[in-house]
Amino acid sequence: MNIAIASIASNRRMALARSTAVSLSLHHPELPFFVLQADAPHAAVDPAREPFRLLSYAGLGAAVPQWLHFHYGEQELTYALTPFLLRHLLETGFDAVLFLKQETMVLGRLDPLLEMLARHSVVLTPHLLEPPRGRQARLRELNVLRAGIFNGGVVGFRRTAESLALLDWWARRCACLCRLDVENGLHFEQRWLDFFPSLAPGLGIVRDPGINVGHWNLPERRIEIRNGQILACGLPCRIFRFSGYDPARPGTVSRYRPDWQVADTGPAAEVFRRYQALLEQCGWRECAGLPYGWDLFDNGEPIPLPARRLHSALGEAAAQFGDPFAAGAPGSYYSWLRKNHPRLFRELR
């Protein structure tokens, strides 16, 4: 089976994608790894020098709704492009694609996942495989309910009529509703995964405790290190996720768990140490200072998030303004905003 591995990153988070690529190549040098640049081109991200095959946003073509990169901010766009990237790779001839979100470290061979992809049209990983324990168990359960039962950091699709139809459905939802709005049931692209088991009878659920270990399930995964090998619940730990990890604050597990220190994670602290070293190797300090290419109107003024939302809500009527980034064009969206919604710009100051 012809399989591709894929991820998405903006320029300032490209070092995370490099880390995933480097760790993957140690265990699967035969698998092609693609990274979609969810950002404008930048000299610091040179396709010829990257440890992966770089795909451009423009290269996805007409499959992506026009001005999606204006309608969403940096994090939202990175997540919203997931189904579009997966569909693109399947359409270019791959039999299956395994998506690994950018903050992923591959610690072993992924054969169990690849074997599942050979049998199932879609493969999902749940956040939890057993009830949480400890003093914050109920809080962690509630957080999972808010974020979604399944984790968007490890998702697989095999090219079938069922999976392609599901990707189209997911892409339509992500095109307009990839936002963090927990009160209205939204957690970026991830909450939509909860529908997948009922929409795709051929779906498989990963129940290997060594796959998709993260701060949300780390207390239950019981990390050990034997003869240099990292184990989770006595089985090989293959994929470790560092969602919310900040290499500028290496002592903290995640920004989502600011009270939890790496030093308090037991043997897992060694995994964090290895990941920090890999990020240093992959240039996170240089990447962290890169600008997001679609943060500004072309006159250099920041784009307020409500302005993005409003342009999206205008639907076909927004076509009258042409390129929404072009502030100086006659009849521009920027001019219309300045005249009709000046408060949006005052609130930025």
Given for the second form:
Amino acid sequence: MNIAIASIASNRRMALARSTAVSLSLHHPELPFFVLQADAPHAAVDPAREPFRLLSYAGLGAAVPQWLHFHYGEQELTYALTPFLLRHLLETGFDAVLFLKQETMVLGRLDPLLEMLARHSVVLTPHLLEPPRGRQARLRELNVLRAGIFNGGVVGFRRTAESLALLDWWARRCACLCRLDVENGLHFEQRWLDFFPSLAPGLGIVRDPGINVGHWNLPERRIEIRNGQILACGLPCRIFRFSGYDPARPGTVSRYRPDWQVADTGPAAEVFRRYQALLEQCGWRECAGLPYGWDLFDNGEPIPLPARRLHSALGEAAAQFGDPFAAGAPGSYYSWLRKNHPRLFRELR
Amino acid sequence: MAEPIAFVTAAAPNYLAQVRVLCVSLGRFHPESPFYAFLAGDEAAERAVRDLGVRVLPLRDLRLRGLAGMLLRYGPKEFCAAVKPALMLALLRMGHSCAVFIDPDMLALDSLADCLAEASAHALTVTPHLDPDCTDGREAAFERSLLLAGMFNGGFLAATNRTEATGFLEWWQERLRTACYEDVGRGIHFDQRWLDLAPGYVADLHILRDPGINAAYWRLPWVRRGSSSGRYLVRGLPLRLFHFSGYNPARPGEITRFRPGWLVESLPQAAELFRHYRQRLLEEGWNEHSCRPWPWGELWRLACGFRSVRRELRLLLPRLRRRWEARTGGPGLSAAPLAASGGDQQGLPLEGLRPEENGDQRQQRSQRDQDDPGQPEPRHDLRIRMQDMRVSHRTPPSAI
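Cool, the form predicted alone is there; where's the form predicted in complex with its partner chain?
Everything in the complex follows now, all chains and molecules, and the chain you saw is the first one.
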């Protein structure tokens, strides 16, 4: 089976993709690793020098809705592109694609996951495999119910009629409903995965506790280190996720858990130390300073988020404005906004 | 050893006609399987189903933890939803190898034998709202309502006597003890949203995809009547168990209260089904039974009144205090005894879910979250606690 591994990152988070690539190549040098650049090209991200195969946003072509990079901000776009990238790779000849979201470190061979992928058309990892215990158990479950039952960080698709149809559906939803609005049931691309058990008889649910360990299930996964090997529930830990980890604040587990210190995670603290060292090696400091290429109109003004939403909501009517980034022309979206919604710009100041 | 498969339903006494219709319709196809009903301990209602051979489950058989709190916290709808796992556990304890819960507002139209055989072979069986054939662009609105209401319908569930299933039911019952109401923004939709966690918690989860089982208004566009047999079909397969979710016999023209304005007569193929169901309800005494009161109504109304007074005071006291301080220049009235005690628990978001909320939301949430497990239970179940009075204040529009 011809398998590809894939990830997505904007320029300033490219060090995260590099660290995934470096850790993956230690265990699977044979697997090609593709990273989609959810950003404008930048000199600091040179395809010839990256430890992965860089795919440009433009390289996805017409499969991505026009101006999606205008409709979404940086984080939304990075997540919304997931089904588009997976479909692109399956269409370019790979039999299966395993998506690893940014902030992932591969700690061992992924054979159990790849074997599942050979048997199932879709493979997902639930956030929780058992009810959490302790004082905040119900709260943690409610957070999972609002963020999505499955984690969007490890997702596998094998090319079948079923999985291609699912990817089409997921891409349609991500094209307009990939944002954070948990009160209304939206959590980027991730909550749509909740439908997969209903929609995909060929779904395989990963129950290996060593795959996709993250802050949401860390207390249940009982991390230990034996002879240098990292174990989860006594089994080899193969994929560790550092969702929300900020290398500038290496003492904190995740920006989503500001009260939880790495030092309080027991043996898992060693995994965080290794990840920090890997990020240093991959140049996170240089990357962190890079600008996001689609933050501004071409006259240098920041694009207000409501302006992105409005353009998306206008649908086909937005076509009259042409390129929404181009501010100069008289009939531009920018000049229309200036005239009809001047408050959008005042509120930014 | 009792009979292997048993059905069970839970209903407030005003749903007695629905229970009778369901019981009779199931009995036509499954005379061998006993039918249990929980009628909230209402003796008159229990007497009124004896002629059908219904086995009534008394409240004490449910072995509910924190019963007094549940009766104070929940009205009839919430309470009947909150005891589902306890009912299924009670049946499994009695020796049934497979307990099948069915909402009372359902009608059996054909044999369930195939799906019962499937359910018997798995730990837990659920029915999804959505199926692969109905995802297209137009359905995004329905999908968004499911994101708030839950992936699986709580109207039909089956569990077998395996550790994995009973462990799940015990966990679910513990959650429903305090969190079986509607607060969809927080991830709670009665009993139903908790079921979304089942694919992670239950390895041997069976997703029953037969479109004819637990079909409700969301599958009506595919319901047809066979020209020769007169049987109802969903996408060519027999319609076995129809769920009249949101149907009100007092407003017979409307399909469901969840989609106002959708009229029975707009679906010529299915209109006869609704007419037949209403006729059956009337034959089984809907006019009389629908007036039966909730046996714990006084207690519940008292708790509701108490909650609303407390809510008003909580809003009023800070204003009074500010006014007092403005006039006297010093601290005066305190809202502390009525405000929530205990720590302000922050959320633990995943993947970008940030704990950004304003003070009021955080205060409301911390008050509600105090019902978390780990608090000591009172020794006497009938002691009334302040926290038993707590329930969500928000009632956003219902989805399913």
